[in-house]
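Next up: a single chain in C-alpha coordinates, the form predicted on its own.
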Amino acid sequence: MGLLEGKVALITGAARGIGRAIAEVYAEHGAKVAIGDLRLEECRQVVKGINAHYPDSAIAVDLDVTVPKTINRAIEETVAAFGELNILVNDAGIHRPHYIIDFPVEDWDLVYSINVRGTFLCTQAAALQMIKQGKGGCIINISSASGKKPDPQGAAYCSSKSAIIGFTRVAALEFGKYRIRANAILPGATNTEMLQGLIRDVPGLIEELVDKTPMGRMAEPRDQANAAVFLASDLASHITGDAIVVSGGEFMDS
(Lines of atoms letter the chains of each structure in order from A and count residues from 1; the text may use other names and numbers.)
(Lines give C-alpha, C1' and ligand atoms only; values in the text may rest on other atoms or scores of the structure.)
Protein backbone atom coordinates (compact mmCIF):
# COMPACT_ATOMS: atom_id res chain seq x y z
CA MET A 1 0.00 0.00 0.00
CA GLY A 2 1.31 3.44 -0.92
CA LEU A 3 1.86 6.26 1.54
CA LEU A 4 -1.03 8.27 0.07
CA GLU A 5 -3.57 5.49 -0.48
CA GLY A 6 -7.09 6.90 -0.34
CA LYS A 7 -5.98 10.55 -0.54
CA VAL A 8 -7.11 13.09 -3.13
CA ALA A 9 -4.78 15.90 -4.18
CA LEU A 10 -5.08 19.04 -6.28
CA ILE A 11 -1.73 20.22 -7.63
CA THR A 12 -1.31 23.62 -9.27
CA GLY A 13 1.30 24.28 -11.93
CA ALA A 14 1.31 20.55 -12.61
CA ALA A 15 1.73 20.51 -16.38
CA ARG A 16 5.52 20.66 -16.03
CA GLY A 17 8.48 20.50 -13.70
CA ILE A 18 8.09 19.96 -9.98
CA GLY A 19 4.29 20.02 -10.09
CA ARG A 20 4.19 17.29 -12.71
CA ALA A 21 6.65 15.16 -10.75
CA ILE A 22 4.55 15.55 -7.61
CA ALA A 23 1.43 14.43 -9.48
CA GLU A 24 3.22 11.38 -10.87
CA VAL A 25 4.77 10.33 -7.56
CA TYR A 26 1.53 10.93 -5.67
CA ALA A 27 -0.24 8.56 -8.08
CA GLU A 28 2.50 5.99 -7.56
CA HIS A 29 1.78 6.18 -3.83
CA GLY A 30 -1.93 5.59 -4.28
CA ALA A 31 -3.38 9.11 -4.43
CA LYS A 32 -5.98 10.40 -6.85
CA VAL A 33 -4.66 13.58 -8.44
CA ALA A 34 -6.19 16.60 -10.13
CA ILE A 35 -3.61 18.25 -12.36
CA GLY A 36 -4.23 21.98 -12.61
CA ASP A 37 -2.57 24.44 -14.96
CA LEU A 38 -3.24 27.00 -17.67
CA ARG A 39 -1.56 24.62 -20.11
CA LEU A 40 -4.57 22.33 -20.30
CA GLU A 41 -3.37 20.23 -23.22
CA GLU A 42 -0.09 19.52 -21.40
CA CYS A 43 -2.13 18.60 -18.31
CA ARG A 44 -4.06 16.10 -20.40
CA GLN A 45 -0.83 14.50 -21.57
CA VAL A 46 0.34 14.14 -17.96
CA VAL A 47 -3.04 12.61 -17.07
CA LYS A 48 -2.75 10.18 -19.98
CA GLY A 49 0.64 9.01 -18.75
CA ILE A 50 -0.51 8.57 -15.16
CA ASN A 51 -3.71 6.76 -16.05
CA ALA A 52 -1.82 4.38 -18.34
CA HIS A 53 -0.08 3.04 -15.23
CA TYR A 54 -2.72 3.78 -12.58
CA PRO A 55 -6.15 3.74 -14.25
CA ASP A 56 -8.68 6.40 -13.23
CA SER A 57 -6.16 8.07 -10.91
CA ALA A 58 -5.85 11.49 -12.56
CA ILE A 59 -7.90 14.25 -14.13
CA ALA A 60 -6.92 17.52 -15.77
CA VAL A 61 -8.46 20.78 -14.56
CA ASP A 62 -8.19 24.15 -16.27
CA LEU A 63 -6.76 26.40 -13.55
CA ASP A 64 -5.61 30.01 -13.43
CA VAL A 65 -4.45 30.62 -9.86
CA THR A 66 -5.09 34.35 -10.20
CA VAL A 67 -8.81 33.88 -10.95
CA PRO A 68 -10.97 32.71 -8.01
CA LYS A 69 -13.76 31.26 -10.14
CA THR A 70 -11.35 28.89 -11.92
CA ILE A 71 -9.94 27.81 -8.55
CA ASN A 72 -13.39 27.08 -7.19
CA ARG A 73 -14.29 25.20 -10.36
CA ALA A 74 -11.11 23.11 -10.16
CA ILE A 75 -11.93 22.13 -6.58
CA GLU A 76 -15.52 21.31 -7.55
CA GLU A 77 -14.31 19.12 -10.42
CA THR A 78 -11.82 17.37 -8.14
CA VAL A 79 -14.48 16.59 -5.55
CA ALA A 80 -16.96 15.51 -8.25
CA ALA A 81 -14.40 13.07 -9.69
CA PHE A 82 -12.90 11.68 -6.49
CA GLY A 83 -15.34 12.47 -3.67
CA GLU A 84 -13.26 14.87 -1.58
CA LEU A 85 -10.07 16.93 -1.34
CA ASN A 86 -7.37 16.04 1.17
CA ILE A 87 -4.19 17.63 -0.19
CA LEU A 88 -3.43 20.91 -1.94
CA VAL A 89 -0.01 21.53 -3.46
CA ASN A 90 0.58 25.15 -4.50
CA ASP A 91 3.30 24.78 -7.12
CA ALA A 92 2.32 27.39 -9.71
CA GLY A 93 5.00 30.07 -9.85
CA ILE A 94 7.07 32.24 -12.16
CA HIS A 95 10.35 34.17 -12.17
CA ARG A 96 10.98 37.46 -13.94
CA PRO A 97 14.65 38.40 -13.46
CA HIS A 98 15.47 42.13 -13.48
CA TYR A 99 17.72 44.45 -11.52
CA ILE A 100 15.69 46.58 -9.11
CA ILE A 101 16.41 49.89 -10.83
CA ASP A 102 15.18 48.48 -14.15
CA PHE A 103 12.33 46.32 -12.82
CA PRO A 104 9.11 46.80 -14.84
CA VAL A 105 6.23 47.15 -12.42
CA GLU A 106 4.14 44.92 -14.71
CA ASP A 107 6.56 42.03 -14.18
CA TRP A 108 6.68 42.70 -10.43
CA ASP A 109 2.88 42.59 -10.23
CA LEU A 110 2.74 39.41 -12.34
CA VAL A 111 5.20 37.55 -10.09
CA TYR A 112 3.27 38.53 -6.98
CA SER A 113 -0.08 37.79 -8.58
CA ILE A 114 0.89 34.19 -9.33
CA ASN A 115 3.39 33.34 -6.59
CA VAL A 116 1.74 35.03 -3.62
CA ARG A 117 -1.86 35.91 -4.48
CA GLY A 118 -2.32 32.57 -6.23
CA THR A 119 -1.02 30.66 -3.22
CA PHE A 120 -3.37 32.62 -0.96
CA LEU A 121 -6.44 32.15 -3.17
CA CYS A 122 -5.91 28.42 -3.67
CA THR A 123 -5.19 27.87 0.02
CA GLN A 124 -8.30 29.78 1.06
CA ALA A 125 -10.57 27.83 -1.29
CA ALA A 126 -9.05 24.43 -0.49
CA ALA A 127 -9.12 25.06 3.26
CA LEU A 128 -12.83 25.90 3.10
CA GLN A 129 -13.46 22.59 1.32
CA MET A 130 -11.36 20.65 3.85
CA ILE A 131 -13.09 22.34 6.79
CA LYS A 132 -16.50 21.46 5.30
CA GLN A 133 -15.42 17.83 4.99
CA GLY A 134 -14.34 17.78 8.64
CA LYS A 135 -11.52 15.26 8.10
CA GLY A 136 -8.47 17.52 8.26
CA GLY A 137 -6.06 17.89 5.37
CA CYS A 138 -2.68 19.01 4.15
CA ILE A 139 -1.46 22.09 2.29
CA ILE A 140 2.02 22.16 0.78
CA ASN A 141 3.38 25.40 -0.65
CA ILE A 142 6.34 25.29 -3.00
CA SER A 143 8.55 28.19 -1.96
CA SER A 144 12.28 28.25 -2.76
CA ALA A 145 15.66 28.35 -1.08
CA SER A 146 15.75 31.79 -2.74
CA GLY A 147 13.12 32.79 -0.20
CA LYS A 148 15.88 32.76 2.40
CA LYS A 149 18.79 34.11 0.38
CA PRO A 150 19.28 36.96 -2.09
CA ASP A 151 19.83 36.34 -5.78
CA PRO A 152 20.87 39.02 -8.29
CA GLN A 153 17.84 40.11 -10.30
CA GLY A 154 15.65 38.23 -7.85
CA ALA A 155 13.86 41.08 -6.08
CA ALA A 156 10.37 39.89 -6.99
CA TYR A 157 11.09 36.16 -6.99
CA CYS A 158 13.05 36.03 -3.73
CA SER A 159 10.67 38.29 -1.85
CA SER A 160 7.59 36.47 -3.15
CA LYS A 161 9.05 33.15 -2.03
CA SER A 162 9.81 34.69 1.38
CA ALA A 163 6.18 35.76 1.56
CA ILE A 164 5.07 32.18 0.93
CA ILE A 165 7.12 30.98 3.91
CA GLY A 166 5.48 33.54 6.18
CA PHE A 167 2.04 32.79 4.79
CA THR A 168 2.55 29.06 5.37
CA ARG A 169 3.31 29.65 9.05
CA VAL A 170 0.15 31.70 9.54
CA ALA A 171 -1.88 29.03 7.74
CA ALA A 172 -0.47 26.37 10.06
CA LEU A 173 -1.34 28.52 13.07
CA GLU A 174 -4.91 29.19 11.96
CA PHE A 175 -5.76 25.78 10.48
CA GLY A 176 -4.43 23.56 13.25
CA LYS A 177 -7.79 23.50 15.03
CA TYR A 178 -9.27 21.95 11.89
CA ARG A 179 -6.51 19.31 11.72
CA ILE A 180 -5.21 20.88 8.51
CA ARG A 181 -1.43 20.99 8.28
CA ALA A 182 0.48 23.56 6.22
CA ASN A 183 4.15 23.25 5.27
CA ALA A 184 6.51 24.67 2.66
CA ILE A 185 9.15 23.02 0.52
CA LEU A 186 12.15 25.18 -0.41
CA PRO A 187 13.80 23.66 -3.48
CA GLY A 188 17.37 24.47 -4.30
CA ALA A 189 18.53 24.39 -7.92
CA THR A 190 16.23 21.89 -9.64
CA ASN A 191 16.35 20.67 -13.22
CA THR A 192 13.12 22.27 -14.47
CA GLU A 193 12.17 24.26 -17.56
CA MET A 194 12.44 27.47 -15.51
CA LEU A 195 16.02 26.77 -14.48
CA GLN A 196 17.00 25.56 -17.95
CA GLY A 197 15.93 28.95 -19.28
CA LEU A 198 18.25 30.70 -16.82
CA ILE A 199 21.09 28.30 -17.63
CA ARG A 200 20.80 29.17 -21.32
CA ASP A 201 21.03 32.87 -20.48
CA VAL A 202 23.90 32.65 -17.97
CA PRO A 203 27.05 30.85 -19.19
CA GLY A 204 28.70 28.74 -16.48
CA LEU A 205 25.66 28.82 -14.19
CA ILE A 206 25.11 25.05 -14.09
CA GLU A 207 28.77 24.42 -13.19
CA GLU A 208 28.53 27.03 -10.44
CA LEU A 209 25.38 25.46 -9.01
CA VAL A 210 26.83 21.96 -8.99
CA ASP A 211 30.08 23.17 -7.43
CA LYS A 212 28.09 24.69 -4.55
CA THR A 213 26.19 21.45 -3.89
CA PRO A 214 27.84 18.92 -1.56
CA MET A 215 25.85 16.08 -3.13
CA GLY A 216 27.54 16.88 -6.45
CA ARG A 217 24.41 17.30 -8.57
CA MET A 218 21.44 19.59 -8.85
CA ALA A 219 18.06 18.25 -7.80
CA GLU A 220 15.67 16.54 -10.14
CA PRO A 221 11.94 17.30 -9.88
CA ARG A 222 11.40 13.91 -8.23
CA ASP A 223 13.67 14.90 -5.36
CA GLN A 224 11.18 17.65 -4.54
CA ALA A 225 8.24 15.30 -5.18
CA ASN A 226 9.58 12.79 -2.67
CA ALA A 227 9.57 15.50 0.00
CA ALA A 228 6.00 16.36 -0.96
CA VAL A 229 4.98 12.72 -0.54
CA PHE A 230 6.44 12.64 2.96
CA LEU A 231 4.78 15.89 4.02
CA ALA A 232 1.39 14.78 2.70
CA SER A 233 1.58 11.36 4.33
CA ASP A 234 0.66 10.27 7.83
CA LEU A 235 4.39 9.97 8.54
CA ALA A 236 4.35 13.78 8.86
CA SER A 237 1.16 13.94 10.91
CA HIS A 238 2.74 16.18 13.57
CA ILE A 239 4.68 18.45 11.23
CA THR A 240 3.10 21.81 10.43
CA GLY A 241 4.35 25.35 9.89
CA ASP A 242 7.73 24.05 8.76
CA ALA A 243 9.87 24.97 5.76
CA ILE A 244 11.93 22.07 4.46
CA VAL A 245 14.90 22.81 2.23
CA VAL A 246 15.62 20.23 -0.48
CA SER A 247 18.89 21.32 -2.05
CA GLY A 248 21.49 18.56 -1.66
CA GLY A 249 23.26 20.88 0.79
CA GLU A 250 23.50 23.76 -1.69
CA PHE A 251 21.67 25.88 0.83
CA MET A 252 22.13 25.34 4.56
CA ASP A 253 20.22 27.65 6.88
CA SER A 254 22.22 29.12 9.73
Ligand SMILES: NC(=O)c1ccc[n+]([C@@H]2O[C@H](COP(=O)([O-])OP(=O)(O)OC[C@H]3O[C@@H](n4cnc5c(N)ncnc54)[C@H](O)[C@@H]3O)[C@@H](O)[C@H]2O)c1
Contents of the next structure:
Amino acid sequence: MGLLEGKVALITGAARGIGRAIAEVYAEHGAKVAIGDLRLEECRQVVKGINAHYPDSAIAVDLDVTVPKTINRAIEETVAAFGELNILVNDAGIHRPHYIIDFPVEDWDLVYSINVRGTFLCTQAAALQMIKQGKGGCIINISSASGKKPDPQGAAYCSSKSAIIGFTRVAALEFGKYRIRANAILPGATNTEMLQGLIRDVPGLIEELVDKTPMGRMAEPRDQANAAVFLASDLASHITGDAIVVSGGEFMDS
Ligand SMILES: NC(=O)c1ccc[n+]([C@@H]2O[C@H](COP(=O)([O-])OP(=O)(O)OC[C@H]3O[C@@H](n4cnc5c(N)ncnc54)[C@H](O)[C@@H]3O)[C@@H](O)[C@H]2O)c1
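Write the structure block of the form predicted together with this ligand for the protein whose form predicted on its own appears above.
The complete assembly is shown below, putting the previous chain first.
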Protein backbone atom coordinates (compact mmCIF):
# COMPACT_ATOMS: atom_id res chain seq x y z
CA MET A 1 0.00 0.00 0.00
CA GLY A 2 1.32 3.44 -1.00
CA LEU A 3 2.21 6.04 1.61
CA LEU A 4 -0.49 8.37 0.25
CA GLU A 5 -3.24 5.84 -0.44
CA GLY A 6 -6.69 7.41 0.02
CA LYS A 7 -5.40 11.00 -0.02
CA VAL A 8 -6.28 13.74 -2.47
CA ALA A 9 -3.78 16.48 -3.32
CA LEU A 10 -3.93 19.78 -5.19
CA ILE A 11 -0.50 20.84 -6.44
CA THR A 12 0.02 24.35 -7.79
CA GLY A 13 2.64 25.02 -10.46
CA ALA A 14 2.49 21.36 -11.43
CA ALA A 15 2.72 21.69 -15.22
CA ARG A 16 6.48 21.23 -15.04
CA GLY A 17 9.55 21.11 -12.79
CA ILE A 18 9.30 20.34 -9.09
CA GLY A 19 5.47 20.57 -9.00
CA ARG A 20 5.16 18.07 -11.82
CA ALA A 21 7.53 15.64 -10.07
CA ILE A 22 5.51 15.98 -6.85
CA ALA A 23 2.30 15.12 -8.72
CA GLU A 24 3.89 12.10 -10.40
CA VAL A 25 5.50 10.74 -7.24
CA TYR A 26 2.30 11.35 -5.24
CA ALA A 27 0.38 9.25 -7.78
CA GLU A 28 3.03 6.52 -7.50
CA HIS A 29 2.32 6.49 -3.76
CA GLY A 30 -1.43 6.09 -4.28
CA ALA A 31 -2.70 9.69 -4.10
CA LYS A 32 -5.27 11.26 -6.39
CA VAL A 33 -3.81 14.48 -7.77
CA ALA A 34 -5.11 17.74 -9.23
CA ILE A 35 -2.51 19.38 -11.44
CA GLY A 36 -2.94 23.17 -11.22
CA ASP A 37 -1.11 25.70 -13.35
CA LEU A 38 -1.45 28.57 -15.81
CA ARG A 39 -0.06 26.23 -18.48
CA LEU A 40 -3.21 24.17 -18.97
CA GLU A 41 -2.03 22.27 -22.04
CA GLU A 42 1.12 21.14 -20.19
CA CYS A 43 -1.06 20.16 -17.21
CA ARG A 44 -3.10 17.93 -19.53
CA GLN A 45 0.07 16.21 -20.74
CA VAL A 46 1.11 15.53 -17.14
CA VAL A 47 -2.36 14.12 -16.41
CA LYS A 48 -2.16 11.88 -19.48
CA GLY A 49 1.18 10.46 -18.33
CA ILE A 50 -0.06 9.79 -14.79
CA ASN A 51 -3.39 8.27 -15.82
CA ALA A 52 -1.62 5.95 -18.28
CA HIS A 53 0.03 4.26 -15.27
CA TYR A 54 -2.57 4.95 -12.57
CA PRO A 55 -6.00 5.22 -14.25
CA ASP A 56 -8.35 7.97 -13.02
CA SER A 57 -5.73 9.32 -10.61
CA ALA A 58 -5.15 12.81 -12.03
CA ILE A 59 -7.07 15.82 -13.33
CA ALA A 60 -5.87 19.12 -14.78
CA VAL A 61 -7.16 22.35 -13.24
CA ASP A 62 -6.81 25.79 -14.78
CA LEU A 63 -5.28 27.80 -11.94
CA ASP A 64 -3.72 31.20 -11.46
CA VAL A 65 -2.65 31.43 -7.82
CA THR A 66 -3.09 35.22 -7.90
CA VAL A 67 -6.80 34.96 -8.81
CA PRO A 68 -9.10 33.78 -5.97
CA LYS A 69 -11.94 32.66 -8.24
CA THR A 70 -9.63 30.24 -10.10
CA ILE A 71 -8.37 28.91 -6.76
CA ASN A 72 -11.90 28.27 -5.51
CA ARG A 73 -12.81 26.65 -8.81
CA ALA A 74 -9.72 24.41 -8.69
CA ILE A 75 -10.69 23.21 -5.21
CA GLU A 76 -14.31 22.62 -6.30
CA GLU A 77 -13.15 20.60 -9.31
CA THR A 78 -10.76 18.57 -7.15
CA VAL A 79 -13.50 17.75 -4.64
CA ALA A 80 -15.99 16.99 -7.43
CA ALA A 81 -13.52 14.54 -9.03
CA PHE A 82 -12.09 12.85 -5.94
CA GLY A 83 -14.52 13.54 -3.07
CA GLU A 84 -12.31 15.68 -0.80
CA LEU A 85 -9.04 17.60 -0.45
CA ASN A 86 -6.42 16.39 2.03
CA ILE A 87 -3.13 17.90 0.80
CA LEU A 88 -2.25 21.27 -0.72
CA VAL A 89 1.22 21.80 -2.18
CA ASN A 90 2.01 25.46 -2.87
CA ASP A 91 4.70 25.05 -5.52
CA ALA A 92 3.94 27.84 -8.04
CA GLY A 93 6.73 30.38 -7.86
CA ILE A 94 8.82 32.71 -9.98
CA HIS A 95 12.18 34.48 -9.84
CA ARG A 96 12.97 37.91 -11.27
CA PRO A 97 16.68 38.62 -10.76
CA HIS A 98 17.71 42.29 -10.52
CA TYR A 99 20.06 44.34 -8.38
CA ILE A 100 18.15 46.33 -5.74
CA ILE A 101 19.10 49.72 -7.15
CA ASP A 102 17.69 48.73 -10.57
CA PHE A 103 14.75 46.61 -9.37
CA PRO A 104 11.57 47.41 -11.36
CA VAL A 105 8.71 47.67 -8.89
CA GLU A 106 6.45 45.75 -11.32
CA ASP A 107 8.76 42.72 -11.08
CA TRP A 108 8.92 43.07 -7.30
CA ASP A 109 5.12 43.07 -7.12
CA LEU A 110 4.83 40.10 -9.50
CA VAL A 111 7.22 37.95 -7.42
CA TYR A 112 5.35 38.80 -4.22
CA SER A 113 1.95 38.36 -5.85
CA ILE A 114 2.72 34.77 -6.95
CA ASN A 115 5.18 33.55 -4.30
CA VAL A 116 3.67 35.11 -1.17
CA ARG A 117 0.12 36.28 -1.88
CA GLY A 118 -0.55 33.15 -3.99
CA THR A 119 0.65 30.89 -1.18
CA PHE A 120 -1.59 32.75 1.27
CA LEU A 121 -4.68 32.66 -0.98
CA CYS A 122 -4.37 28.95 -1.82
CA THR A 123 -3.69 28.07 1.82
CA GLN A 124 -6.72 30.04 3.00
CA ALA A 125 -9.07 28.41 0.47
CA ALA A 126 -7.71 24.88 1.02
CA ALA A 127 -7.77 25.21 4.81
CA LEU A 128 -11.44 26.27 4.71
CA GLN A 129 -12.22 23.14 2.67
CA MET A 130 -10.20 20.90 5.03
CA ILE A 131 -11.84 22.44 8.12
CA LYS A 132 -15.27 21.82 6.57
CA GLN A 133 -14.35 18.15 5.98
CA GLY A 134 -13.21 17.84 9.64
CA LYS A 135 -10.55 15.20 8.95
CA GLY A 136 -7.36 17.27 9.26
CA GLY A 137 -5.03 17.85 6.35
CA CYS A 138 -1.60 18.88 5.22
CA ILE A 139 -0.13 21.97 3.59
CA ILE A 140 3.34 21.95 2.06
CA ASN A 141 4.90 25.21 0.93
CA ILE A 142 7.81 25.15 -1.50
CA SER A 143 10.14 27.83 -0.18
CA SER A 144 13.86 27.71 -1.02
CA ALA A 145 17.27 27.51 0.61
CA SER A 146 17.38 31.08 -0.74
CA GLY A 147 14.81 31.94 1.93
CA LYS A 148 17.63 31.51 4.45
CA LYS A 149 20.65 32.75 2.49
CA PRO A 150 21.25 35.68 0.15
CA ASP A 151 21.64 35.22 -3.60
CA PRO A 152 22.95 38.01 -5.83
CA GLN A 153 20.00 39.80 -7.47
CA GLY A 154 17.65 37.85 -5.21
CA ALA A 155 16.08 40.70 -3.21
CA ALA A 156 12.50 39.86 -4.17
CA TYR A 157 12.98 36.10 -4.55
CA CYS A 158 14.96 35.46 -1.34
CA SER A 159 12.75 37.72 0.78
CA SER A 160 9.57 36.18 -0.67
CA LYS A 161 10.90 32.72 0.19
CA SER A 162 11.72 33.90 3.75
CA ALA A 163 8.14 35.17 3.99
CA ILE A 164 6.86 31.71 3.06
CA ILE A 165 8.83 30.19 5.96
CA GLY A 166 7.28 32.68 8.41
CA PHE A 167 3.82 32.14 6.93
CA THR A 168 4.18 28.36 7.24
CA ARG A 169 4.93 28.64 10.96
CA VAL A 170 1.84 30.78 11.59
CA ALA A 171 -0.29 28.37 9.53
CA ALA A 172 1.00 25.50 11.71
CA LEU A 173 0.18 27.48 14.85
CA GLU A 174 -3.35 28.40 13.76
CA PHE A 175 -4.32 25.11 12.09
CA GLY A 176 -3.11 22.62 14.71
CA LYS A 177 -6.51 22.60 16.37
CA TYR A 178 -8.01 21.36 13.09
CA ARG A 179 -5.28 18.67 12.76
CA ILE A 180 -4.00 20.45 9.66
CA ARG A 181 -0.19 20.39 9.48
CA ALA A 182 1.86 22.99 7.60
CA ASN A 183 5.50 22.54 6.62
CA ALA A 184 7.95 23.98 4.12
CA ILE A 185 10.49 22.41 1.81
CA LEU A 186 13.61 24.43 1.08
CA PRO A 187 15.09 23.10 -2.17
CA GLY A 188 18.64 23.84 -3.13
CA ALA A 189 19.46 24.23 -6.82
CA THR A 190 17.21 21.76 -8.65
CA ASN A 191 17.44 20.74 -12.29
CA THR A 192 14.33 22.43 -13.77
CA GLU A 193 13.53 24.92 -16.51
CA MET A 194 13.49 27.73 -13.95
CA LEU A 195 17.08 26.94 -12.97
CA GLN A 196 18.20 26.42 -16.58
CA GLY A 197 16.87 29.89 -17.35
CA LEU A 198 18.86 31.38 -14.48
CA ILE A 199 22.16 29.69 -15.31
CA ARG A 200 22.07 30.05 -19.10
CA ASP A 201 24.21 33.17 -19.06
CA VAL A 202 26.64 32.14 -16.32
CA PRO A 203 29.18 29.60 -17.62
CA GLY A 204 30.63 27.31 -14.97
CA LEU A 205 27.94 28.10 -12.37
CA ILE A 206 26.63 24.53 -12.12
CA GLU A 207 30.13 23.03 -11.90
CA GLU A 208 30.92 25.46 -9.09
CA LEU A 209 27.70 24.56 -7.30
CA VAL A 210 28.21 20.81 -7.62
CA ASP A 211 31.75 21.28 -6.32
CA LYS A 212 30.37 22.76 -3.06
CA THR A 213 27.73 20.02 -2.67
CA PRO A 214 28.75 17.12 -0.40
CA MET A 215 26.49 14.71 -2.31
CA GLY A 216 28.33 15.68 -5.51
CA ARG A 217 25.35 16.49 -7.73
CA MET A 218 22.56 18.98 -8.23
CA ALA A 219 19.08 18.04 -6.95
CA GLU A 220 16.61 16.46 -9.36
CA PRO A 221 12.90 17.35 -9.07
CA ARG A 222 12.21 13.88 -7.64
CA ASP A 223 14.51 14.60 -4.68
CA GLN A 224 12.12 17.40 -3.70
CA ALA A 225 9.08 15.21 -4.45
CA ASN A 226 10.30 12.47 -2.11
CA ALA A 227 10.49 14.98 0.77
CA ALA A 228 6.97 16.13 -0.14
CA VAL A 229 5.72 12.51 0.04
CA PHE A 230 7.19 12.08 3.51
CA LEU A 231 5.72 15.35 4.81
CA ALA A 232 2.27 14.54 3.42
CA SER A 233 2.26 10.98 4.73
CA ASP A 234 1.18 9.72 8.13
CA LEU A 235 4.88 9.09 8.87
CA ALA A 236 5.09 12.86 9.46
CA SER A 237 1.91 13.06 11.56
CA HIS A 238 3.65 14.93 14.42
CA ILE A 239 5.73 17.27 12.24
CA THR A 240 4.33 20.76 11.72
CA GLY A 241 5.73 24.29 11.43
CA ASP A 242 9.03 22.89 10.21
CA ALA A 243 11.19 23.26 7.10
CA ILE A 244 13.22 20.54 5.41
CA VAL A 245 16.26 21.54 3.35
CA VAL A 246 16.84 19.32 0.28
CA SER A 247 20.15 20.49 -1.15
CA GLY A 248 22.55 17.53 -0.97
CA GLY A 249 24.28 19.41 1.87
CA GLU A 250 25.09 22.47 -0.26
CA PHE A 251 23.16 24.58 2.25
CA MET A 252 23.28 23.58 5.92
CA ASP A 253 20.75 25.41 8.03
CA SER A 254 22.61 25.90 11.32
N1 LIG B 1 14.59 24.92 -9.40
C2 LIG B 1 15.23 25.33 -8.34
O3 LIG B 1 16.48 25.33 -8.29
C4 LIG B 1 14.47 25.77 -7.12
C5 LIG B 1 15.20 25.96 -5.94
C6 LIG B 1 14.52 26.38 -4.80
C7 LIG B 1 13.15 26.58 -4.83
N8 LIG B 1 12.47 26.39 -6.00
C9 LIG B 1 11.02 26.65 -5.97
O10 LIG B 1 10.33 25.50 -6.42
C11 LIG B 1 9.11 25.89 -7.07
C12 LIG B 1 9.06 25.25 -8.44
O13 LIG B 1 10.21 25.68 -9.17
P14 LIG B 1 10.63 25.02 -10.56
O15 LIG B 1 12.10 25.13 -10.62
O16 LIG B 1 9.95 23.74 -10.76
O17 LIG B 1 10.03 26.17 -11.54
P18 LIG B 1 9.36 26.08 -12.98
O19 LIG B 1 9.42 27.48 -13.52
O20 LIG B 1 9.98 25.01 -13.77
O21 LIG B 1 7.85 25.70 -12.63
C22 LIG B 1 7.02 26.61 -11.94
C23 LIG B 1 5.59 26.42 -12.40
O24 LIG B 1 4.79 27.39 -11.72
C25 LIG B 1 3.82 27.86 -12.64
N26 LIG B 1 3.28 29.17 -12.26
C27 LIG B 1 3.91 30.37 -12.31
N28 LIG B 1 3.06 31.35 -11.95
C29 LIG B 1 1.87 30.76 -11.68
C30 LIG B 1 0.61 31.25 -11.28
N31 LIG B 1 0.38 32.56 -11.10
N32 LIG B 1 -0.39 30.36 -11.06
C33 LIG B 1 -0.18 29.03 -11.26
N34 LIG B 1 0.99 28.51 -11.66
C35 LIG B 1 2.01 29.38 -11.87
C36 LIG B 1 4.56 27.93 -13.97
O37 LIG B 1 3.67 27.98 -15.07
C38 LIG B 1 5.40 26.65 -13.91
O39 LIG B 1 4.73 25.56 -14.50
C40 LIG B 1 9.11 27.42 -7.10
O41 LIG B 1 8.36 27.91 -6.01
C42 LIG B 1 10.57 27.75 -6.92
O43 LIG B 1 10.78 29.02 -6.36
C44 LIG B 1 13.10 26.00 -7.14
